[in-house]
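Given next, in structure tokens, is a single chain: the form predicted alone.
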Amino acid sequence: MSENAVPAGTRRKIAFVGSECYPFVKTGGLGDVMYALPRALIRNNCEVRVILPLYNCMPMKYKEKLEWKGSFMMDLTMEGRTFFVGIMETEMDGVIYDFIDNKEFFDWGNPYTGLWEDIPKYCYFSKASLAVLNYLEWIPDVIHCHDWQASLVPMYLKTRFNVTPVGKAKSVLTIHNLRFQGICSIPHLKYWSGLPDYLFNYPVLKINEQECNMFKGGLAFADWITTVSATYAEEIQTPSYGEGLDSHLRYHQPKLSGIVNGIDTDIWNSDTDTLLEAPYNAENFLERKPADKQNLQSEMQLDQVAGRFVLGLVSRLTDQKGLDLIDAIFPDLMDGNTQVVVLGTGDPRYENAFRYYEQKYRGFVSANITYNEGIAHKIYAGADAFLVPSLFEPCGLTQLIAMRYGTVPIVRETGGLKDTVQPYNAELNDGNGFTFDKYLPAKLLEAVNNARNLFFGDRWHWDEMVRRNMQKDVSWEKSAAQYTELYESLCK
């Protein structure tokens, strides 16, 4: 047992605070983490509650399962205005979910509407989360906060709540994507948060004479900071990736670490996936995966030729995802033996580019400008290789899912992509994908060509890599163990 491992019989109480969680409401990877990590922690002898806003957009089938747990009035703002706090609760797979009910903040629009409106919403949510824990008399050992929307929790914890029961809890703040920080005018946040004036200075919230930054303040006050991969933890301390907070993060480096995400291996399981034409595993993929490739070609109106090299792309269509690199080399991809299947929405520039390529290269390109869970599963299973050439990628889940489905990732060496995909080495016959370093179209094309050369020229070694990928542990278990050790070290 390592030095910080949890002693036998110890059961730590962990509260998760975040703005979204699958299956109740999800807009991105944060929702997946808020769902999967608590479930893994339960299996690791933790007691976990997840605190969420009760958005009006949450599907009715989940609202109908909520149980009323009480309500109270809470002061907020500089002048102490009072607001209603209702508590609705449900349980799923051993995890308790407490939803904060307030129609004024959560009963309109989508989870994220606009920064001016979202600042008051998440000031209220951060403070109400701590008030709810006190009201329920459920005092956690650690409060694990996620992204800027929950970043005021560590600040409230050590100021307004420091002499209340919840004040003894330690706080962890996880950076999922540093690009979004909750920046607003100082008077706006000062009014809505009601936080003490001394926090609105440069070491904490202030970033210039007019503006403050919620994430910056939370990072300063959290007992520990994590990111979703070790490489991203290093990258964000540099000007290139730090989004203006690199010097702040270098200062707080002693309490900063990276723990790579996992995926839910019950949902993403090629052997039990009912959305596939022919489910398969690491032992029988040679016989069964070709049927999924043929089915993908058929449904996507691609030429049904077994020998084609099929590249998959499931992504938000934005600059961050490296789509300018793909756009630059697209004619080079069309060598007569390669097909490309795209799924996603985003920047009209890329949506239109992929539509254009579908028209120009009929039978070789399929552009699905939408998001469809069923198509995503079929691309992961039916493609031979998977493109993730991101400009930056805090963790990335698609490369983990692709490996789980025996689809070889082609990635840029950044963030979690670098931590999870080791480049193929022909001499040693190891590695689990193809990688490139510099953010250049030629480098991406070189990686794709290396993959094509192995696929067409040495299928035995390609299939060995597929088998290695399918056997690789990409579950949450290892990550949950690391988080459990972190919680334990903080509690000591």
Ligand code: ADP
Contents of the next structure:
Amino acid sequence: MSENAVPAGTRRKIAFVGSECYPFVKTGGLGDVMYALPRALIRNNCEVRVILPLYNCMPMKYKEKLEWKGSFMMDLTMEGRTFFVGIMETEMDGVIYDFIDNKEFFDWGNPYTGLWEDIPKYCYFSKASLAVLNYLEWIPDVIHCHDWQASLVPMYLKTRFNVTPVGKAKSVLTIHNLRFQGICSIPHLKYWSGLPDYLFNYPVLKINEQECNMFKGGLAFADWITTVSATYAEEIQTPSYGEGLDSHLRYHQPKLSGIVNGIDTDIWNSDTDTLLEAPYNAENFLERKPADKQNLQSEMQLDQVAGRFVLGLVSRLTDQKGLDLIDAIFPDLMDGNTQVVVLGTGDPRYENAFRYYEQKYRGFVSANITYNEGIAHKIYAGADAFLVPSLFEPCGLTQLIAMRYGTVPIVRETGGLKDTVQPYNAELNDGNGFTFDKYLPAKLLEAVNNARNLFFGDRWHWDEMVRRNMQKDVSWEKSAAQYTELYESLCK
Ligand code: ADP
Ligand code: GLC
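The form predicted in complex with the named molecule, contrasted with the form predicted alone above:
Full complex below, order starting with the chain above.
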């Protein structure tokens, strides 16, 4: 072994850079992953620092815990304008969180604003993340960047920062959702990023003569690309799922892999969940889960009839989530024995549709058009089955949580849904849920009907599936080990 070689088992330093992280600020699954994966990595002998924007919308109880670590001025933009970079830090269970403070960029939004403002915001954030690591003299082996908001990090790393201490770090860029890419006019990004001019001449950032794409640039410059399931890693290389970047991804395929997400099994533990009426586990769910169902029905103003089939939906209300299919079959869902509980916010078109169904089918439908962690836990526990009929789904966490809570998922066979929910097989008495392939209302209805038939007609097999799902390993353990191996291979 040479003097510089690192023996196996060496503690690696990993910096996470991303735009949201539970419990500080979360709008979806990215926030969950930014929380849970670092915690799983530290159990795998990694040292992890998570770099985040200090958004004004972060709850005061977290802001109060932050400790000032220093500040400096950083140049940004083509003109070299200088901007303040403050560093506020906190530690939680061994993971260090460094928040970048700048009121000009982070005082608006929830936390996102609109692309026009978000482009400068995340140019600043990406560059400041590297500057902060240099300032703190904490030089990671790998910088793990997440989604388009952090996708300029690999570009800055190999250009403006390549001769600075942090320049020796390797970069991984994870695609959580290819739909959002940070596309804008070339002059807008050229101005704000201050990246060298020549980068805008090649099809690295450029998508046509007028526009460029931050994600595209990051994917080209990252040392490795991951996405959050093996199936999505394949799908995004096709025109149907590639969101315009399929040929770019096929070109970069040799450095692309899929690692499926897990969930934090401490937060999502039906046996210790203090938000539940009656916590339960795989041994006692038959006696205890019904109390959670009854409580859900009562809190959601649904008719309190134990025999009803309760379908849950916890989701961002966007077209990604297959809500058009649900809308199309809604009258068929309402068979007199089925209740639907919805929790979500998003596109007014879907928000209003669910509000309308709640009025139309009183006692059978509950539409909670809000973001609320407590209600989410109650739905995962109180429902019998859970709908995730997505148009596309890079991984999806809600089906994992539902399984862990013994709530049977009904999913479309795409992305991570396909990789994590095996279709129920009556003959073999195995599988985790009800699945369908083609994005058609009739296919979703067929899957729901299959679920209802088993629920009403063969409860013994239904309960077997519930038990199987509750015992399924949906933790981060295996996937964190895969990330650790990946980091190790990049460092060699
Ligand atoms: P995505 O990231 O595409 O939104 P995921 O399934 O990966 O989808 O993750 C969604 C996460 O956000 C889950 O933890 C889910 O419980 C949570 N979530 C979504 N909508 C709401 C809501 N309205 N209230 C509470 N939690 C929500
Ligand atoms: C994205 C995807 C979702 C995934 C999450 C976390 O928001 O839409 O499928 O689970 O990121 O990786």
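Between two forms, the rigid core is the largest collection of C-alphas that superpose within 1.5 Å. Numbering follows the first chain given and starts at 1. Treat the numbers as computed from the prediction; the structure is a model and nothing was measured.
S.K.: After a core superposition, would you say Lys255 shifts its C-alpha by at least 2 Å between the two forms?
M.R.: No: Lys255 shifts by under 2 Å between the two forms.
S.K.: For Trp138, is the C-alpha shift between the two forms 2 Å or more after core superposition?
M.R.: No, Trp138 moves less than 2 Å.
S.K.: Please say whether, between the two forms, the C-alpha of Pro187 moves by 2 Å or more once the core is aligned.
M.R.: No, because once the rigid core is superposed, the C-alpha of Pro187 moves less than 2 Å between the two forms.
S.K.: Looking at Asn352, what is the CA displacement between the two forms after core superposition, in angstrom?
M.R.: Core-aligned C-alpha shift comes out at 2.6 Å.
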